[in-house]
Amino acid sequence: MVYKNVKGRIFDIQGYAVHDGPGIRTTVFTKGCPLRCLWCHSPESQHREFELGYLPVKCIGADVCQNACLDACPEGAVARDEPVEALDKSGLIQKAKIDREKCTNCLQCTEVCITKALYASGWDTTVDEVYERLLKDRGFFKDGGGVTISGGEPMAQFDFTCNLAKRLKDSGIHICLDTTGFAATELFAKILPYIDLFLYDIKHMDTKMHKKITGVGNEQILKNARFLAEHGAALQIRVPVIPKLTDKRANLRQTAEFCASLGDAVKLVQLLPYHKTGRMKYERLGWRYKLTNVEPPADEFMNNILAMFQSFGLNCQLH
């Protein structure tokens, strides 16, 4: 199968992924997304540009590295923080502190950080480079497993995503595309022959509310879901259940009705209850997390929603 060895920008490759489609998989995470979901658990995926991440727990102190990160920053955005006890209890150390208003994401500090406490979120690569990395995991692709291309929104880097899918398809590897559905229908038509299963998000059925909580309306997303269903795609619909945002029973009933209207194309619906695990990532990027007062939905509520989806004849599960 003819493909092009184009460049792409990713921020992670995770092996032994058991929540990104059937079986044991390896997931490639592309960088950049047109949505800004308030509950996003991968903020490093949102912007296509590289960003400075900082893990203070890995910083061993400015004295040990002789102020390397401070000296490397041309904007003076890196300084010494207040003294704290070293992890090995050897004494007080002064870790790096980032002034995000001064930082321009030049990333020069990451080049000299010996512990990678300061790091760039993402790197550029090629289809061939990612393919060779994925082949190392092929022996683990059991129980219908394979590769999932995720993000961010992988359709936002269409040339890279499509050519990677072509290369994988030619090798007989099962391919999932984890997508928000927010892209031109013509692009979904082009990539459809190379995708075995679409992991497809339906976040809210009201377009005004959808725009309020994600930054974009839902018309294109629903249109593309219908297109894929009508043209032979297999869909695994993912429905985030976010308290105060998507959890109204009327919205979830409309979502179930929409999923049912797609017919046999929908192989599974997964209900995704809100969780807090992504909050620490915002701190690493120096961002403010907007849902600080939101708690995960109760088990009883989720079980009731599960039963409601199943009442429409849908194969549905809690994720």
Contents of the next structure:
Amino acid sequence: MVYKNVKGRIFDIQGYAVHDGPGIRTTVFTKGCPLRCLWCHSPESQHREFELGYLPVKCIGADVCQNACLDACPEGAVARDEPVEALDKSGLIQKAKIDREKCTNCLQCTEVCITKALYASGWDTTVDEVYERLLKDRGFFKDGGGVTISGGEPMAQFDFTCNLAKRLKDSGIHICLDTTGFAATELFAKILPYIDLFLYDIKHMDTKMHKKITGVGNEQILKNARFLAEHGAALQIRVPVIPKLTDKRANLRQTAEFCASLGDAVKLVQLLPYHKTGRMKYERLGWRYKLTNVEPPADEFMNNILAMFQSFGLNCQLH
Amino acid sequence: MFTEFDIPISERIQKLKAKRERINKDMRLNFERNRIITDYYRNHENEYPVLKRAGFLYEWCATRKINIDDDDIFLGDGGPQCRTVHFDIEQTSQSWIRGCFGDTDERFRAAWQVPGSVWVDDEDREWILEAADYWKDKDIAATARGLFPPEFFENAGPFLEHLAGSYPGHFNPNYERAGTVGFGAVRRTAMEKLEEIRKHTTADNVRSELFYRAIIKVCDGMILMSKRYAEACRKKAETAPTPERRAELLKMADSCDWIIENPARNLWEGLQTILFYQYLLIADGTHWADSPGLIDSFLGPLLEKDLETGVLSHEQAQELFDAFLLQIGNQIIMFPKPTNDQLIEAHQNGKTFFDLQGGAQNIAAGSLITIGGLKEDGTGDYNLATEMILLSYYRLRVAEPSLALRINKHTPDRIWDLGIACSIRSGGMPQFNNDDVIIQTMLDKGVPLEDARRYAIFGCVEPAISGKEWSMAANCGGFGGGASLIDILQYVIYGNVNPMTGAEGMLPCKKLYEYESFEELQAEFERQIKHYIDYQARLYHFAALVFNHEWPCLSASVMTEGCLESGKDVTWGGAKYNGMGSMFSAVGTVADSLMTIKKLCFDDKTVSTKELYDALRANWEGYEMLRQRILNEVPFYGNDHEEPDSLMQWFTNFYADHYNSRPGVNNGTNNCGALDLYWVAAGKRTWATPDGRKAGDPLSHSSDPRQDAVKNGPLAYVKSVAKLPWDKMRCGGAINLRLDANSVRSEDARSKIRKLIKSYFEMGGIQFHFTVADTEVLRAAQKNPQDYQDLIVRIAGFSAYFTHLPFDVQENYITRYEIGL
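Now show me the form predicted together with its partner chain; what you just gave was the form predicted alone.
Expanding to the full complex; the earlier chain stays at the top.
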């Protein structure tokens, strides 16, 4: 029995998500995550609550909309910014400026913003609604593709995630679950029959270090990985290589050993070199990006690590 | 990124590449051909047109200057400058010639005699002005004036200018016949045919007798030219710097004595034959598209044989393809013709002649090489030559000639991988063409299956039966007084007037606020489309008559299947198949505009048609909030929304059905397509449109959604575009996708491009090309063009060097949809 009306909170649905599993996939991103990885490239995924997002490039200036957002804000957190040249070079305009100290994320401004320069970082939906949307992309899913449920941590909205997976499974669509592994083992046991491939992150082998860089220890994550491997799941392990945080050779070697110990369940290990693409998303939310002095790892280093993983007999690739 | 394909190019190819770049900076207008034709026509005024043409071509073969440089691997470039800019005096408008060369000395020099300009000597200037006097009442425009019905002079001024600016011949010449049958055999057949019809002269075949005599003359000319090169090689060998070069030149001499008259015996001879034939075609007239179709098909066996017998090593064979590719790109056609004002302004801004050529260095005679596909029996037609041609494109990173790769279920993995790797590296080359649907469109034209399987692409994206079909240059985007959807939309909204130019249309109609229902507006839109298509189809018949009457194309007829058999020139309908294209464009702007009117004014009734009309008239001045509402709330084409996509289907189907059903020129078919080279320029003469676009802004490109309207990502984009009636687009069409570098970062991600193309093709799409370029990189290239000289992007139906594009086209390209991942 699938509960079509089970509610969920998501922040995006993306087609042609080429980094989220095999083939051409459409990814649903659920909102809310128990982890706080320092390199997180989608900050809007972290909190369950909606935040105010702001894309200044879309703002057409308060003169045109006659102060719509300023008037809508009950806290006086929106003001006119210094005049800047309009995108079409038609003259100077004053865009909105958000005082994040005063903003309570009530989102009333997003309702009046015509260009959606001010927007809520997500929306509430139902299994059925998401399912209908995903079906539109079905023509692309042949040849190994399908749907990926990602986050945030999709297991944190278990009812929604599990029912969506069931619904997709019933339609014969290939499903990946992109998870941190940080959830109760019995929930993994329940969802296991509906997931064709787990995209499973192993971020650090040392629990203290894991807690330092993600906010939680790794015991539960490693335990669930073993559980899934022992119960017939297919795993694609993803290892973020973040300079200074996870890139110590000893740690990566232990990670490789751990992956190898899971046996045939591990279909592929992907090494994910740190990249900066998530950086501007922090600005949109008015947050501070914490890894300001980290640069992506060198190709040569990544190739060495790749060789090391492969020496364990693992099917491994750079991603 | 693709180490397996990164085989370095040879030192000799590097030298040839450097030579090409050096000569790029020292170009001249080509007067040689124009002097030969003018002298010949002047001295033989009374000769029948087809004989006169043959006489000129023979004279050109017999007297053109021959030049061989030290490192040349292939022959045929005119000298001493190997790259010259072609134009044909008899098809160049008198006003352009007088405007450029009859200008004051000072302005003439500033336009044609400064560093960076395409050089014209004082002597050539004097000559062309005098020659223009001769051609005044004898050129192609004069023929057109002599036979066009008066209505076309009132309405089709631009078309006549276009006609006078371009020969017809948007086609795939039969290079295969040149290489595998030869001019000697064609000559023999023509002799036999001539003997035969001499015995039974009738009203029907009397003109054919003249045609066969002309063909014989052209064959004689070509055979003579090849032998002249043989002689030149021997002479050059006498002073060769090394014994190896001497031996090579002597071998080339032996080959030149043999080829053209006889079939090519090895790869070098096959490639050289294509080049010699290409020079003849361009000397005859700048057709815009002498596109080598399916050349890998007949080069493959020659290559295999050379490798087997040890005539060539693998590396030497690759070098030949490299050299061929550099050389075939050496032919440059002036397009469009710049005025002195434009040239002077360009030079003052540090730009060159080529910056005015739409970013293309040469439009390489409109050349487009098609490779891969199916044999007549339906088996896959891929061989080592297919692979080596792709590899040459990958290695050399040249923007021209364009490249098309045919895709079907037989396409080998390695060809797929190379095609995608090459496309990532060389800005959208090759384009990928879907055999399944395109062959069906050929069948729908009435072409039998075995011929339909042998289609190739010419020009930009247009399919035709290689070596067997003759077609006239298609109008693009309604260019040339034809049926332009955007013009028709304006007439329907503004009451038969284009508010930007004040020009009136041909069919008086209501204004936007006078329609009672959306259905009434739709009916008016259909009535207008029908009218302009009928008008256009009629116009094309007269255009064809201009060439039929006085301007044969013997260079095409000598090899095109059907001509020799029927005794008719291609312009007389001699080819086995005939086609005439018509392209619609601005699909996104039109669909979104109709959607806006339907939703706001008739469905939701939140805005009255009068208010929308007033806002449009005011170019949105004072209506910015309404404009923003439209931009942000109306569902637009390109997002897999049912409603705008079905509106798009309605008018594109209507256009295609009506145009395809009209009787075509030379009793051939009319072929509808979806392509536009002028979306930025056309935008400048288009007033505000209901989709929120301001007057003068670029239109949406070809069949693509509007640049900024794509909100649901690449799958929705591709799916919307796939809804076009591609099975009716017998003249092709393009989908332009720009991917960011992130999307090709890993091998895994790159492998998905193939899946995306396959999915799109399964949905019915016929053509796919993509460019990988980040906005950041493009911005940097704008700032420091000198560092990005080899950055190639796909801009319309062709690829171009980004830094050579006009600024407004660059801007439009940057804002065009980018798939961020």
